[in-house]
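We begin with a single chain expressed as structure tokens, specifically the form predicted alone.
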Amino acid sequence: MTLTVNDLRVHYRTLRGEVRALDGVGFDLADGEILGLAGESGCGKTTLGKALIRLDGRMRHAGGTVTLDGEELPLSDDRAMNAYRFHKISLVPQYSMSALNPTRRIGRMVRELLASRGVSVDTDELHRRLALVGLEPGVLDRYPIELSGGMKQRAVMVISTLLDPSVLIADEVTSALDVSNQQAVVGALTGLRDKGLVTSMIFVTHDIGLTSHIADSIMVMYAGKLAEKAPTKILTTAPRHPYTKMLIGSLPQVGARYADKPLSGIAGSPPSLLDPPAGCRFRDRCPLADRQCAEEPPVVEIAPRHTVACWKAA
């Protein structure tokens, strides 16, 4: 396996209390494999992503273990997690079309990146990284606003990948982009996984009907806990937990008449996790929610590579 968690606890400080953004994740990444992750705004899609590389101060690590390649990950030592970074594991970050320094030439920033890590630019193979994602070399001589949105986010991942590391978090890297760079940024992160110049993925959306098209596997979370975890053909087409049934259900689809069948929505909202509620943390959405519901559901593998945690889908 490339990547093991195990229990994940992360916590955000803030004035009004801990934050349980993450509580008791667990899964594996094995070599080779995308992983979508999917679920609302909140559930702890983009902590998880951030906690496996150690990116926000505001994060405290109250858990678990992640191990990458056999080697336990410090997350608790943000300056002992500087030997990974980048080398081990990586993450093209939310929103990274603003993450590019405006004052800085695309080839300055490669540069200063790579001296940051002890490492040396590669010319020839910088310009081959580019060609792979549909870039030319003379985006290196231009500054991030004479790109366009498409280009920004693929010359991110670029930057993102260039030491080759095991793991690349690819966190709502589609988000703000039409539908034809959508395509083209997702053909470029198949292609980095395919060349071999990261092992494995991990692709953070909101959105399961794009991740289908790239994931091996999905893995649903709800409220900081993992709800569902799936090959991708099983998970779009024969999902066990309410609410990724309920997710999958509110998505449009192409050709579909909703006078005869109507969207429907997700009523109410996910739960404070400053202070969560006992037992599943979905039960007050949950159509099927009974007394059993007070006690939280174990993570139970229903089939090979199947996982659930909800007591109606024994």
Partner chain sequence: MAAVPALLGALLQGDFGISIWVFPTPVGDVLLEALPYTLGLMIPSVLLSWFAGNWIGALSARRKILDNTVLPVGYLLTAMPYMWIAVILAWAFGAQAGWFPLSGGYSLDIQPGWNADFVLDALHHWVLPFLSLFLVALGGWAIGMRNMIIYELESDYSAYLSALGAPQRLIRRYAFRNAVLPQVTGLALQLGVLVAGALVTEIVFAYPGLGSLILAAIQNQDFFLLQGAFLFIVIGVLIANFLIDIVYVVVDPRTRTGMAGGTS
Given for the second form:
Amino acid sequence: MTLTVNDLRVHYRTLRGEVRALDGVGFDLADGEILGLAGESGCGKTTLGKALIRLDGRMRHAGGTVTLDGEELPLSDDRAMNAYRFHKISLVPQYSMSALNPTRRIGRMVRELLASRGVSVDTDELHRRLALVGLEPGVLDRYPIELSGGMKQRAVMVISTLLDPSVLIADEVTSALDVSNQQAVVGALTGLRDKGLVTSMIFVTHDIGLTSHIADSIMVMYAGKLAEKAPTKILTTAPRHPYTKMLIGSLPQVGARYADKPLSGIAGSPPSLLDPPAGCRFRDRCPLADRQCAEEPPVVEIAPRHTVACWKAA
Amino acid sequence: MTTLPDPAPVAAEQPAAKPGSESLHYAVRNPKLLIGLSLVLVLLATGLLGPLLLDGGNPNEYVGPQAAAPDGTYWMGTTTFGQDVYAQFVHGLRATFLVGAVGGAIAAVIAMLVGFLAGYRGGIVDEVLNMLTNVVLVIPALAVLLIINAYLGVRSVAVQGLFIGLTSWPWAARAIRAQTFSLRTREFVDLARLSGSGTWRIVFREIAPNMSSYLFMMFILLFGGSILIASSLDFIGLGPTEGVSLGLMLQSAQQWSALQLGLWWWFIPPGAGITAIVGALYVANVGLDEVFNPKLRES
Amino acid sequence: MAAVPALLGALLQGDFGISIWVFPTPVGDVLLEALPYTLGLMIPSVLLSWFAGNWIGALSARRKILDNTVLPVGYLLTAMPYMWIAVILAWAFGAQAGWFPLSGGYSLDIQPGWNADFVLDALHHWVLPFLSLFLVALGGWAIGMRNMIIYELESDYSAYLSALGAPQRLIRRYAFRNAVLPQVTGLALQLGVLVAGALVTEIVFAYPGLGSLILAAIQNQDFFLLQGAFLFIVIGVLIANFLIDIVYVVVDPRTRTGMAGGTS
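Alternative state: the form predicted in complex with its partner chain, after the form predicted alone:
First the chain shown before, then all remaining chains and molecules of the complex.
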């Protein structure tokens, strides 16, 4: 296992109290696996992605462990985590378009970054990686403003993976792109994994449809907790958690017409994480909920590599 | 894919707080805004009420002993001519606030007209307005005001404010233009345009309200700047020829050697008054920025 | 109206007319004699306050304790009218403490010239006016730089570098370089204000620069002198603007590839 997350809790400090953004999440990431991390806004997927690499000022590691390549990550210790950042665990951020210093040529920024981290990368190797994502070496002599959005995204992908990290977190990397750019980015990411430049990947997204093309497994989160995690094929065709079923059901189908098959959303909204309700958090919106759901369902492995947190699914 | 029965009715959600009331909530808890605003209001009240509470009459009249230090009767002492410095001070506050308001308002209006038009229309309109802005920007305001005032001779504070407003708008116009640029590509503006609204209608109904906090903060800065420019003009001797302002007091003090004679009560209060008003405005402005900008709040 | 072309022609040749106040000295000569004093005040105070202000602002963005002092002091300084701080300094260090002279550019009993006595004496007279210009401008630059640095430190590129484990000194270096750019632009924008400050400061200290000349011109209704001074100032500011534009092109690497995008 590349990554093992065990009962991870991360809270946000706010003026009104602590928001329990991540409230006990556990999963495994196998070598070579691409895990799609999906869910509504506020479900905790971005917090999870952030927590694994760098807690920002308001976040607090409130419990649980993360083990990477056999070593436990010192999540709360910013300085100690530095040894892992970029080397073992890396990030392609949501804001890739603006992630490059506007007043530095890209090549120079990369060199300075590497020098500051005490590593160096062969220029040929750098060029080779750029070619992998479809960028020519000339990109290094340009300023970020001279590149298109998609090019900047790919450049950031190359930079983030320069040191062959064990885990790459791709945080909503396709959200701001058009369809053809999305395909290019997804293809590039898969390529990175296939060539072994990146061991495993966590692909954070709110677009399950796109994720199903790239991910080996998908983990659906709800209100700070895990709802269901299964291999992609199984999750998309035979989900067991009501929330997953409704999510998949709310996806538009090619060829289906509204008159025949109206799109169904999921009425309501997730509970506040400042003071979460007891029991299953999906209770209020779930068509199958009953008295049993007043008690929080445990995460159960109902089939190999298929875990669900629902009384009705077990 | 299985079809699902309609989900159960959802529990009522909490009503979302109105954006205005949320700002107010933060506003009354922001120390910078509160302190700054209070100081400005105190000085404003002094300026408005102070003259009324005095005996009335011309603050420039010779009423007391010459060059007397502050005491029970004359709280801020007297000038070399026996004028009551305190009376001058409270009248001066009025004039100072007036010129700030007039100058700030006029500059704000021009800046908005130029900035909105240039930012929204773009193209040749933008080019022309940019050129105009640059020309007015580069020419030092004080030099222009010097010439205007010297030739035309300013009588009233309001006219002084007018001229100051006419020369100090460029930086604000630029800032408004930049903001308008970013707002005009938003969907609600597109919608308005599709519905056939004209330029100014869109600007005042869609764009300006979304920038209202920014515009207000800009006005505060223009207000403060106007006060500073006016006091410099007064100091050089190009101030209004009637009445009194804080800048004129400083000019008087300078001219009649208050410094050499050690009459500190003549030159310290007026400058302190200006510093207090402008400083309080700046601090309040920072507080306002924190109120309107959630990102700055929790630091 | 027919006289205007003749006037303009004369101006272009450097003929500003004859001063009324100091009749029959040509205005140009009067102005040129005063110019070195004004430049001697403005150039050091503008440059030093800009550099020092940027440095202090950058430092205070890093350390909270320093920030808590720098901010209020900065706001106080920048809210002070130039002539008031000049008077305060003159009163405190001139009249009360007696360390510095209260007026003039030099003592009247020393022969002007490039000798040590005169130079030292001139410097002695220069300190307080310089200081008042320096302090007020310093406040403004420090606050501006501090805000710019905070803005840069919160930018996406800073966040990305942090996520990749870059050390603070690299991030700070980038933030500083990027924050300086708008400060250069800001200098160009502030020129008018800085000139105004110099003029009124000179008046307070009866310093023999353009400011005192303008005062005299106004008091003596010498319109030729006033016009001449006005032109001098406008041209000076235009030249300074031009120089700053050049500096900006040098400092912002993107301008050399034509990539700066929106201008200042």
